[in-house]
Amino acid sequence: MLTYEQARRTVIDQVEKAKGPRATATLSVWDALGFVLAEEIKTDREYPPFNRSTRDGYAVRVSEIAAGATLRCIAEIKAGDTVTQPLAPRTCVQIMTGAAVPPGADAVVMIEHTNRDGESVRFDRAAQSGQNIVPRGSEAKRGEPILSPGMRLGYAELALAAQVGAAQLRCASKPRVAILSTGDEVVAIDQEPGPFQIRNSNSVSLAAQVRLAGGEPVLLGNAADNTDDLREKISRGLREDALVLSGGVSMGKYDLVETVLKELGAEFYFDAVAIRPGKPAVFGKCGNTFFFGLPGNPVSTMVTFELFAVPAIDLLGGAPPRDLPIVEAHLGATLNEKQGLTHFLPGRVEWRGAIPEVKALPWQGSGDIAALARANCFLVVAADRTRVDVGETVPILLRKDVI
């Protein structure tokens, strides 16, 4: 059985080798949020394209300063001006910030540091060359690739898209994800469930997860547990790009999912991860298209999803598989986990000071969803380990959807 790290290893080799070119659509810079850019983005002139202020103060010459000399204001440099006059001798510019400095200046003296009268500024301190200014081209030349096709489009990356003028961009289509729970005792949300009956959550958070891991959900609703439903259900989810099925991936009787794929013809990569809970995480190839049967336990579903499908849905949308975000924090309460698996435990993480501490939550099993409503994030807890101590460093898995 392969541990956690192997089998995401093995979707990412997989997806990796059989990964084609993505279609592509003009996206405006507003739109693109999330998407995957898939052309070079160049500057349109140098940045920043003048000397600029970082603080309000006052323009002047180095060589002129020394602590107790005095300088007259000539006048006000504010953001947006046009600037062409030399800085005269002995003058200088009261200015501010994101200004263009003037020719001649060569440092930006903070205005907490000197002392106006009229006319007359002066200076507590000395300054040195280039203090409190962003020379000229510094931060980008003219023509210089600053987005490279493969980035995803967060916040950082739209402005700078922004700033260099590129308000329309061809961005990588997401990939679409077929979701498919499955079980006779699944009723859609908006109906009243028997009394052994349960609510298709499992494709609500799918589809939440598929967003946030940047595809496209596309809902197959639910298919009762005989071959027919089933068969004709995956048969329509291996159309998209990838499918993801919740439940009958167990042993049990009615646990058909992977006998319905094998007649369709899947091959399968790994049908077990020695992982807890999610244990019956299988991963395969059916024609063109990759799936995975999730355990149907919610908590189950939502483990095995962040941790196997999200890299899948990386590559198939153009971008490279994003580390797992997984971070250490001290432990606040004594935890004692049985041997053999790797434990997610639904947990609580807070940052009182440098460093974060975590304390496992209470909850029943994998498939109490409301424990993991009330958590931030995943305690991992090694498969070697039985015991882990208060104060100890154990790592966490954080829910990015809340942190």
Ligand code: AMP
Contents of the next structure:
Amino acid sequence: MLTYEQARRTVIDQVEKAKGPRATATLSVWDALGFVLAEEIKTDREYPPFNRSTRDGYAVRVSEIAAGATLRCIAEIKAGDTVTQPLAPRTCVQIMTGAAVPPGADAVVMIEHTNRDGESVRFDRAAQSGQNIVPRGSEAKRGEPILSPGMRLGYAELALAAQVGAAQLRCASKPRVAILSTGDEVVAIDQEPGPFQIRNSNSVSLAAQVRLAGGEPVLLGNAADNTDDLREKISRGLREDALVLSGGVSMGKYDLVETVLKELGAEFYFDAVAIRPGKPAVFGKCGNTFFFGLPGNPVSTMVTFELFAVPAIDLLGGAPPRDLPIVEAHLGATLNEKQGLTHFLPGRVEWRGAIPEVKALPWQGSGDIAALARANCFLVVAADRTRVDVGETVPILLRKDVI
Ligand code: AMP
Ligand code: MG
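Same protein, different form: I have the form predicted alone, so give me the form predicted together with this ligand.
Expanding to the full complex; the earlier chain stays at the top.
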């Protein structure tokens, strides 16, 4: 059985192999959050476009400043002012943060290090050449590439595009990810479940996870546990870039997802991973569509999506696959687990000190959505560990949607 790292590698290798050109669309910078850029963006001018003061203070000539020196202040420069006049000898000008430093001045002295009496400014200490000035062109030259194809657009990337006047951005179209739940017991969330039925919460979590990963969810509802209904709905799902199924991949008599996919000509790259929850997870390709058959217990569905489906959506969307957000924390309470599978336990991490501390939350197993809703990470217990002691360093997989 593959480890989760090997299974992820398999997903990345297979999807990378199949990568082709993607459709693109032009979006306003206001609407492009989370999209993947499909063009190169270059600067329209130098940045900063002028020698910019980073402090409120006085623009000076360093050679005229020593502890106790005084200069006459002859003008004031605000951010946005046009500045062409050179600084006259034996004078200084008051300058604001973000304003242009006048020609001839080679430092800005913070207002806190000066004393003013009328026109006369007294300096507490010597100044160094270039202090508190960002030189013109030092952040970027004119025509320099600053955003490249494949970059995911977060708030800083969008601000950078806006700064250089790129108000419209050519982006890769989001991969369309069909979501199909399975199970005779599952009813739509707007229906009243019978005493032995459950609402289709998996389609809701999967749609949210698809969106967070940068995909476009395509909701196909639920298929009953019979081959006809599964065949029809799976075939519909195979028209999209990827298909994510929940349920029907375990060993039960009515777990028919793999049977139907096989009938439809699917190729399977794995059908089990050495993890708990989530062991029966399936990944393969049918026609041009990658599919993930995720076990139906809600926490299993969520964990396996994060581990295996997210990198596929990255690649299908034209971006490199993101690493798993795994960091280290100190274990807050001793844990005992069965050996043989890597465990992903709902955990709560807190940053009280320099090193975060994590505790596993009490839970009733992989059906316990409430436990995961109290968690902000998964505590990862390696397959060879039966006991992890309080104070040990353990890996945690962050829930980036809530942290
Ligand atoms: P399965 O993987 O099909 O054996 O499903 C395991 C269990 O997961 C089922 O018995 C349900 O309790 C639960 N389950 C399956 N599908 C869903 C769903 N769409 N939403 C919420 N829970 C589900
Ligand atoms: Mg089922």
